[in-house]
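Given as structure tokens, the chain that follows is alone and in the form predicted on its own.
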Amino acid sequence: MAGAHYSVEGSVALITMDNPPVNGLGYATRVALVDGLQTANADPKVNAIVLRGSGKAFSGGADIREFGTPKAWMEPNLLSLIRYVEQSDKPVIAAIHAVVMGGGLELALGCHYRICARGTQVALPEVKLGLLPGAGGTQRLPRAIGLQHALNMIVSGSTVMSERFAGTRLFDQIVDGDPLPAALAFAEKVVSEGSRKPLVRDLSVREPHAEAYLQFARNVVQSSSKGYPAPMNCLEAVAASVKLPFDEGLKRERALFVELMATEESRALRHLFFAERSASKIPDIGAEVQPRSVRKVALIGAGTMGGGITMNFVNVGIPVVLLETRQDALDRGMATIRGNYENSARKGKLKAEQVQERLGLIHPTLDYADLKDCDMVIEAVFEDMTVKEDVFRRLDSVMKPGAILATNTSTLDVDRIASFTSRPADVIGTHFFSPANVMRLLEVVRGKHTAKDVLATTMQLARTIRKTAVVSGVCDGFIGNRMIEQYSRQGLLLLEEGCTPDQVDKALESWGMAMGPFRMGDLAGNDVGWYIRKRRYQERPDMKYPQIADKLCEMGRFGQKTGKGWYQYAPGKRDAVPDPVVNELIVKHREELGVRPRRIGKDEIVQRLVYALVNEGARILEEGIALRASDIDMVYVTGYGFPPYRGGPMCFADGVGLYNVVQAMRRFADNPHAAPEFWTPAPLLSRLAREGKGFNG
């Protein structure tokens, strides 16, 4: 059977799941679950039925591959599938490894009983989709472990291993390594004792408190999860199960699956979940390209970003030679690595000899020689070109054959940082997000001579140091830079008009941003943007900038590290503190323009903003800087805090209506002050915005 194969040991049926990598329930596999047990139930010989998983997993749920296609919902369903398990003439044992999640438990718990290997992940993560468990989860699973215990589960989506369930009706046994030997002898037992068929739909939840627990559930959850109406309605589908009978808890929990599938934000977190597993597909590398082995790694340059890359690969084990040009840098970056690990064994996330391992694999050194047996260099210098053309050329001198230059430039191109070599197709950017230790996107930006291998290599060591990896052409910015810049652009534009830096943020972020243009321009450093236009008015005369920030800057105001920027800090806090100063700064500056202010509403003021990103995106994608807009979407999220319930500023593009942002944009272009000729649909946009079509398909 496709999906599943059907065997016989003595008088048990064993029908194994077979669709890899985490055998998903899609349909064939559903229509051979259903096959098996109508096969063994007719066999006389056949006194009972195993169910197991081939290969990594028991399942992991639904079959991604079939998301949004109509054999997603072709009976036999997930809910029929566990009906026919349910009512089976002879008894189902699951047989559990390594991964039970998602639609997987909920097959699992349908059996009527479960044996599962000691390790193995147990979730119900729908949560994470914008959805909850669609097919009785909500039901069973407080029937087999609690309430409390169930609802933190399926509010959270969090994985918990299968220890924690032991002594629950979950498991009947937990068991040491391959847990098919044990349901075998279970089944025997199972059938010799008269093939009782417990189920779990029959169990009550016993909770002595539970209407004063889900209220003040209700509470929690209501106030953590601003933007995401999945949780409540995950809360509510788990009360059902304390305060209606089974069937009717399972129509209340299907009513509130539909309501969610539904929702703009559900749809965002899908097509996040989709994007994230696209971004590590690139459409001219294929499996014939063999990736480079890297064992040892070095940095140049042991700053805050620097110290933070080197964190990332002596946490997964690699060594790294950290290289610094001055003894008292070098001291300072490893003591601030130093620091980071013990704050961590503090608050118990490592033990004291893991803070030692990883440290013992940092070699702190002054000496390029140092590099030479090493097979990657990422460099982390000040951003120049003229630094990094020095950095290359020693590079170039001393790295062995077939190492891997990077560099980690924001802005600069990679291309011309290659020419410094002899070997540009051993040269790919890296650019990592401060803090590069904690934040998860990675752009890798590929030049023009960047070999295959060199480029492959790059996403495997992305995902092995637990980075989402997107791919960028080069261009000035590259993806998230060279949008950010449009958007911060327009921010300054609407302080010359009438807004304080407050009023933007507090928009942006009312609206779902992790953090305003002006805040986050005051966290990453006033300076920074500062330097980049300096180079900009040399590059781009044609282009408007607003020189309210670079007054900002002449003052020294260049954000928390100088305790000044666009707000004031207080000495050792992060709190943004509305400044005056700066306020008769702008009111000084549109005197100066003869700008008379005006007040703006919210609406434009993110419509500006985020349409901003959206046309910009347009005309990376079109240039093919970016493979898909869904790349985009994923630098958005996971590099620049755009929130995941929005999908990303392309996903949110496309639930808006492309036509309608077009109608917006022409809007804004009758603005002299807005910089009307940035908001000239790019072409791409023009296009899609008549055929009626979106970025994402």
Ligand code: NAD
Contents of the next structure:
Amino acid sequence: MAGAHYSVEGSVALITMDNPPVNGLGYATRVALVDGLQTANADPKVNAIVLRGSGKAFSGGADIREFGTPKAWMEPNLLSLIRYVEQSDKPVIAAIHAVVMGGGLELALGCHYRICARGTQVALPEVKLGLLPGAGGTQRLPRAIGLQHALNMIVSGSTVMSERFAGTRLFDQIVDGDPLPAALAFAEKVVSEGSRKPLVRDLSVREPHAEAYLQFARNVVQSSSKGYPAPMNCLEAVAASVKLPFDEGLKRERALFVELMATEESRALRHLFFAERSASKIPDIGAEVQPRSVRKVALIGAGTMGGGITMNFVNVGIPVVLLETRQDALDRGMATIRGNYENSARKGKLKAEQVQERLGLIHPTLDYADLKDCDMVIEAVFEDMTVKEDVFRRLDSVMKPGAILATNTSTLDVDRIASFTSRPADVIGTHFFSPANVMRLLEVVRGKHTAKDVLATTMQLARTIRKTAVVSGVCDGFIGNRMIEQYSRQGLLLLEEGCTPDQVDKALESWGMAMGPFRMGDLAGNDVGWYIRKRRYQERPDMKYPQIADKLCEMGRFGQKTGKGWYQYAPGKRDAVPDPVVNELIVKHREELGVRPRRIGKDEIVQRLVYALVNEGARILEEGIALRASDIDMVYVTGYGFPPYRGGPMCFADGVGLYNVVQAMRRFADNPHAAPEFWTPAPLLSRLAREGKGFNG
Ligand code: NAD
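Switching forms now, from the form predicted on its own to the form predicted in complex with ligand NAD, please provide the structure.
Zooming out: every chain and molecule, the one shown earlier first.
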């Protein structure tokens, strides 16, 4: 039987799900389970049935490979399968180990009894995909563990360890180790006693003040789930378990589930779920490419980035040699790292001995000779080609053969950096985001000569240090910063046309961006953009850049670090307060340009900035800098505060319809203040729009 095995032990039939890696309840498994139940019920020698999972899990739920395909709903679907289990004449006992999640937990809840191994992870995580458990989970879990606990689990999607359910109706026994022997013994006992406990569906939800509790929960969930409809639907489905008979509750659950399936938010979250998985796949790198082993890492530069990157490695137990040019810089870098860890300890996130352990893994040095046994080095020195050249020439002479030489540059040409060494195949870009110990994104920059195993090793290492890695080709700004430059430029142009920084930021923030472009500039430092623009004025004299940002920088208003930028900041505070000085500067600038300000609506502001990302993203895609549109989406959601419920800029554009996006760009191209030359849609975008297709298929 594909998908599950059937065997008989004495008078007990054993049905073992077998669909690696986590026994997803795909079509073949569902068919095999129904077959197994029928065989067992027809066999007079069998008195009871034990259902279990092989390998690493009881069941992780739906088979994600079937998501969005007709197979996901083909009969027997999960609801029908659970009905078969419930209606089995012979008792069905689930023997649960390691993982019981989503549909797997819903299936277990349909069984007559459940024996669970201690340490099993239990969850209904559907809310994370903008959905709710749609096979009875919202009706059965509250009956098994109570309203409050079930509501928390379903609305948050969080994982709870099995031992936390002791004393509830969820598990009849919680045992140490393999639950099978206990399940077989339990089966015999049930058969010999001849009595049958009620099914979970026949229980009622016990909660004396259910209505008051639900009302309180509604208020909390409403205010905390901005932009996401799933938590409220989860809540209403659970509320139905209290108010309605079981079968009516199931119908309500189904209706709320179907409603969510059709939402843009769920479409976006499901897109990101798959985007994350595909980002690690590189078409020309298969399983035959053996990654190199990385047991010790070196960091060059103990500044903002070098310190944060160091923490990533020591957090997972990889020792780091941290090199600086001067003792004072090294001491400062180490003090910052220590301060960060001590902060975490104060908040109770780390124990004092863990702080010492991690600091103990860092070997601060001024001597290049200390790098000779490192398997990888990451350079994070000043963003200046001559400094990078000096560092890479030295690294080339001291690093052992086969060591990976990485640069954290954000704007410089990785191929040029590689050319300073005698081993360009070992050179790669690892573009971390600030703060590097916090941000999930890592852009992995594949140079012209980067060896396949160097890329494979870096992708694997990214997983080890818990980053989401996205591969980018070499270009100025790589994927993320190249796009953000166009986005920020449109923000500046809007100031010239009539907006204030606050108006632009509020429009983007209420649309869902974590931070508008001006607050972001103040946080990152406006001098960073100034430095890049100065370079642009030389390289791209054709590109229209609003001078307003330069005027701001000439006033020394670099942002939070100088207490003033697009906004003003009270000492030690991060709250951006609009500053009349900036508004005066903008008004004067408009007068100099002879621009009569106009009133600009929120929608136009959002479209100008977000479609700028889309158009540049399309160019990046057609140039092959990004491997796929979903990689661009991952970059934006994990690195730039793009709202996950909008799925990233390319996914969002697909939802709007590329035809409509192109029409909006044509309108912007008619506006002489909007940098009309930029708004010629990228050829790929035009073609897809004409063909009625999307970036993501
Ligand atoms: P930083 O100025 O905070 O730190 C640079 C450190 O390098 C300083 O401590 C300096 O003493 C040290 N250094 C300079 N020359 C050196 C040399 N020859 N050998 C050893 N150490 C040397 O800079 P940062 O913000 O950490 O940026 C470092 C790199 O990371 C740059 O290439 C930058 O573009 C890139 N980057 C920065 C950010 C960010 O947000 N700050 C984000 C991504 C990438």
